[in-house]
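One chain comes next, on its own, written out as structure tokens in the form predicted alone.
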Amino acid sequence: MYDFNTLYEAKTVKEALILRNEHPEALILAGGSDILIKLHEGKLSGCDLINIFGLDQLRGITMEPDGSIIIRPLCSFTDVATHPLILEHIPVLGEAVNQIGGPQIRNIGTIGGNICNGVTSADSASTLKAYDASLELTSVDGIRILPYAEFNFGPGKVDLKQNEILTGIRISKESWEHTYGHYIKYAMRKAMDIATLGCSVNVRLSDDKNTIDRFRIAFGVAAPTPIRSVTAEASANGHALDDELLHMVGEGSLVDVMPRSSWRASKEFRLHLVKELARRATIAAIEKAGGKING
């Protein structure tokens, strides 16, 4: 039984976002694999929703003319794995969300949903996180252009105002041109199961292939949102490909993080992770791109 006060239903976008003025603290009901949980354990009980699941105009993904990708919110898991310019541009995002659940929740639950969650565990958030994206919010006020890197304060609380829904996720070309990257999950189990610890890395190489033109790291369950690691990118950025790059990456790493223990893993073990997986995720990113480390 879901204990909920008013469904508003939008037909359009338009329609949402006079909704979500009129009534600021209704809850936004996309995907629902989450809100739906949430209200049948009586956690949500007696809110008000506002559906937009119907909202064919916030699905979709396309390349602008400036070549920058924008994945629309209500995208699906499965939407975002199998789309051609994810598959070409951006593999790793892919990827990344393949692991989610299992197949019935990929089909259900959206990117933009697990964005605005705010949980430091959202296997998309590191991957987006390390291609600098960037959020279209829009109220009945217009639109308001945000970098990934700003939106989330805590766990849970992002920088979602309370008459605003989020409409794209831009991935600009100069983030995702020749860049090659790597996700890498660590879970109790390998299926159906939330990350321990998750890592995401992006290199961009020189044209011999020999040392590193830019990289991107970011990490998920790391601290109480999901981070970037700007200890370890500056360390990496120009270097050669070989043994003390990755030994700079996994020290960086640590200088940024912050974990916590929990019933899943200790503090240290979630440092050991973070140090191992940056390594790892080096690596095969590195590898992706056509270079190798030199030892």
Partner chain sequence: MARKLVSCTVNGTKRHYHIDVRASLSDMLRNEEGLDSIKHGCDVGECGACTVLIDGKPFNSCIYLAIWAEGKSILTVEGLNDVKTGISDIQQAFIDAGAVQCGFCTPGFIMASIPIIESDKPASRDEIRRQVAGNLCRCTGYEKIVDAIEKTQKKRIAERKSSS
Given for the second form:
Amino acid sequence: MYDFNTLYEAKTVKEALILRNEHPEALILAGGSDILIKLHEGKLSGCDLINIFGLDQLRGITMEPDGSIIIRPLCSFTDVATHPLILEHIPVLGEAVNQIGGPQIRNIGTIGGNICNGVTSADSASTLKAYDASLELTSVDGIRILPYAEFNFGPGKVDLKQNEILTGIRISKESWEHTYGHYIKYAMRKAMDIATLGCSVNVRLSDDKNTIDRFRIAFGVAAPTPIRSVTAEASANGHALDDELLHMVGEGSLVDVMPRSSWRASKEFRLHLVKELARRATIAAIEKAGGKING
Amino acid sequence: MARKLVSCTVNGTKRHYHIDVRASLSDMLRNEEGLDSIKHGCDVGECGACTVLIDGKPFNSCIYLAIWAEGKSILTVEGLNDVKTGISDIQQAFIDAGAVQCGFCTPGFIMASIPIIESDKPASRDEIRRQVAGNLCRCTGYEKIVDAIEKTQKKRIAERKSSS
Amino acid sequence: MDIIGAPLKRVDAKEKTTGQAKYTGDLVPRNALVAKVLHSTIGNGIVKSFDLTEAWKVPDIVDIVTCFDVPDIQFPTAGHPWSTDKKHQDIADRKLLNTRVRFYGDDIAAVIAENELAAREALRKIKVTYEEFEPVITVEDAMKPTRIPIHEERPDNVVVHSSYEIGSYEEARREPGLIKIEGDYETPIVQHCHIEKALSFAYIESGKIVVVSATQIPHIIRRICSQALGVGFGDIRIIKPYLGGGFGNRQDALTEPLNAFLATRVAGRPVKLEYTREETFNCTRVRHAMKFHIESYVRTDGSFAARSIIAYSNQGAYASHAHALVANAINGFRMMYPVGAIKGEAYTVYTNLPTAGAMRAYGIPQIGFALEAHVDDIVAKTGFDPIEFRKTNMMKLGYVDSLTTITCHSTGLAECIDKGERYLNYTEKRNTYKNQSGPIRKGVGMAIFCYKTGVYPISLETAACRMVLNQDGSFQLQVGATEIGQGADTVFVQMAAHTVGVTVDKVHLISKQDTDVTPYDSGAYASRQTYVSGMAVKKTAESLKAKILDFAGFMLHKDPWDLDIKENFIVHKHKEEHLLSVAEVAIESCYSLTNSQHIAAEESHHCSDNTYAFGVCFAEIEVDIPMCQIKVLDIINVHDSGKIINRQTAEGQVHGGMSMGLGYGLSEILKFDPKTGKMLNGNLLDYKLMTPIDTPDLHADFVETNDPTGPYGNKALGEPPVIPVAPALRNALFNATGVAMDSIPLNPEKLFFAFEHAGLYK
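Right, the form predicted alone is done; let's see the coordinates for the form predicted in complex with its partner chain.
In what comes next, the whole complex appears, and the chain from above leads the way.
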């Protein structure tokens, strides 16, 4: 039995937005794998909730006429990991969310919740950042499109207005086309764990597959929020597929990350991982793209 | 506190509950139905002992609001016990393989294994381990649990082949 | 077919796969009240006062009890049989609720409510005023003289200091030509993690306080509850239903004494006291962290000349099993490699951390890691072969420990080593893997252990059993020994059937213990039940059999001494011809118009012997140095636990122990805030107990000896499998990388710093 106070039930997105407007203090309950756990811990006792779990309009993954892929926020991690559009165009996102928790958690946890929690360890976050995703944030006043890059303010703090609900995650065709990604979740266990560090790389190679046409890299738990490494990206773009590339990606990443020491892991250890994961994810992404280091 | 009518199918039977909206699915199934196979090991989705199938997929019933069950079909280990034919092959396999020790995690493991044994794609031991990775056991080291699931999946695939 | 050693399926497996098996939480009456404990939010200090005003206003609150309201009685919690010798009694150092706060999370008050939400809300509304002291986390800090003692009875925070010396260590180490090897080793605080949380419920019936509890030791819990409440043993009744794992945590009084007291506060209405997982982590028991300094003097022929150890054990806030564990550890140190000159010294020290108690193998996993890591340090320094060195020095048949008199009545350790060696091809691989370079390296490691069976002569060993014959020739088997998942019930059925001479289907085991009706047994711990309780079963079965034969003799007009029972039939000794069925004897004995007898047997067994079980672990690993990760490629435990009564359940014990050993070696550690002593990772997400996908395939094998002291040739098995795994992994890492770790777990961050220190990243 959970000790929340009032459960507001939305039957449509519109109702949810009205409820959200009327009860700005109420929390949005999607899959509950975050909120129900915090309730158990006594952290949210007496809170009010707006239940949007039943809103099937916020489920599904589609491709827009312009080739953008839209992921609706109530998609479970399993939905994302098994959807044909994801498997075909952004398989790395499926691979990333497939490393969350265990099967039961992936069946209930939602990608929207993963984003809106604003935690740096969110397994979907680094890949979505690395794919330049944008967010569709809806309120009774209308829709706001925000680059995901600008969404996170700090740990658990995001640019979601008190009357807004995340209604879509968009990845443009430009971002996914001819692009191959790899995500490494570094954790203490192979399941049921929070990333000690996460690294998502995606590359678009030149037609001859000898140089990097576009390189993107993002990290989770390497800073208070999921972040891109612009330094690594700048040094990699246009670079040949060689050891120097790997070196520069690693060193460039170190410039942008700012991991902290916590009881989970020390800063020194995380910095070591930043370099190693950047290197390994880069190699793997290049191989998926048909390239070869020193090939 | 607010209550709500929830209608769902539990182990094949249509049920209606007038339930406190704050109840979890595991609360509802244990308290209203006496489905004691649903165990609480952590209450936060970390141990898998409360795993049930909802529309065929495994969920931790401890972090699933009871009201979300509206219109859904729920299966627990009790639903595998057939009064006429006895227990199911996966339950028997757990017994035969020695996959049961203290037994507290057993129903959750059995439910988590159902999607595996119902799949036509043979799963390697590693894949089986991955698919039950949301369930913890401290007694068995998982070895004989994986044995039981592997054996049952092989048997089911063979049965489906011979009948088709 | 012989029932001993037969592959009988577990007698309780069907109930457990169908959801029919009822555990404590499944039996709570619908009208039960819910109790919750208020835990301190400081790690060291004194409760000055409570403000309960707001808490009392919560609807549905029935009662609030604080540390100022409980009986002024200090009681012990350790699950040892009571000692009538005052010197050997467990330390009584806590009350039901405590004013003196000794760790972050200490029990200081409790609320009873009509439902859980009200109880939780009331807890949140209790305001506490404390006088706060700086928490003391480490043994070193706790032993500094200036501290405010954690318990006033122990001004220096040392719970117990003990030592032994055999021969003259000082003299022996002066022998010319010796090589000295010394090392410091350290093991972490870990937890049992049985999947069923700590819980009980209590009510008053017919003037008795009844506590239904998930415990390994119902009869001992009855004694502890009576002491804690200041009532007679007979005023308490403990019922133990099916149990969701114990591993030693429930060899201690956990929720029961307070729960019993709370029932008295509400006129006996049922009160449930169920810990959350987080409370189960913080407020039950943990495994003692230990630190060891070991010195060895080795002759050039590869034999030990002198050995010594100093051990420090972090007890946490309350004594619980206290010094017994580290004492066991330094005894185990002595027994594994007997030598003429040896000395040991151990300290158990209070700190402001959660209370350490019994956990699977009781101090031996700690010393097992230290000692077997140390042995590989010795062979690395001296160049001896690790297997030959161990075989030369390890305990041999006939060994008598001079301090405890525990004798090696049987040993298959050398064969266990050989079996494991052959399985892994250890020696060849060890040589191949020396001096590797590159980021990915492989290694092999091994470790051995010895483990005594039960607690004699350190403590009392006693057990009882009852059998009651039914009119159809079947019988009830009732033992005080408890099934906690290990398979005890199943092997008791095999033992009873074998000895009476009937098939296993004739034995109806009563799994539930109820101290009002169940014969006495100290319970499930020390891997004692097949050995000690097994003898009680054997004696009772012999007694039942004699009574059946006596009546059969009456029916057949034959001398009972000439008769025997084979597969449910009365036969002439050494003959096959069926004279009568046991069923015919049973029904006649019950309803005989001239000589009705209600055949039953009850025997107790006072055990005054002990014996050693042995075993090995061999492991092969792959180390990814840049990723700081260890992958277990292959692992096997080979055990000499005497005669194996049931191979399948025995393998299950080995697998489970190996899994726990893998966690101990690789990933498990409870972490604490150094400033407050607050547990940081007390949940199943942050505490890295291995999931199915983290666990490799596990291999279990046995070398069966026939121990002359075991009821059926059997020896300890339940705990031992956990012991050798962590040191085998550590030694494999040493082989792979040349890095000799001195602590566990070998988790990635620790490996990172070790590899960096060793220059592997240059």
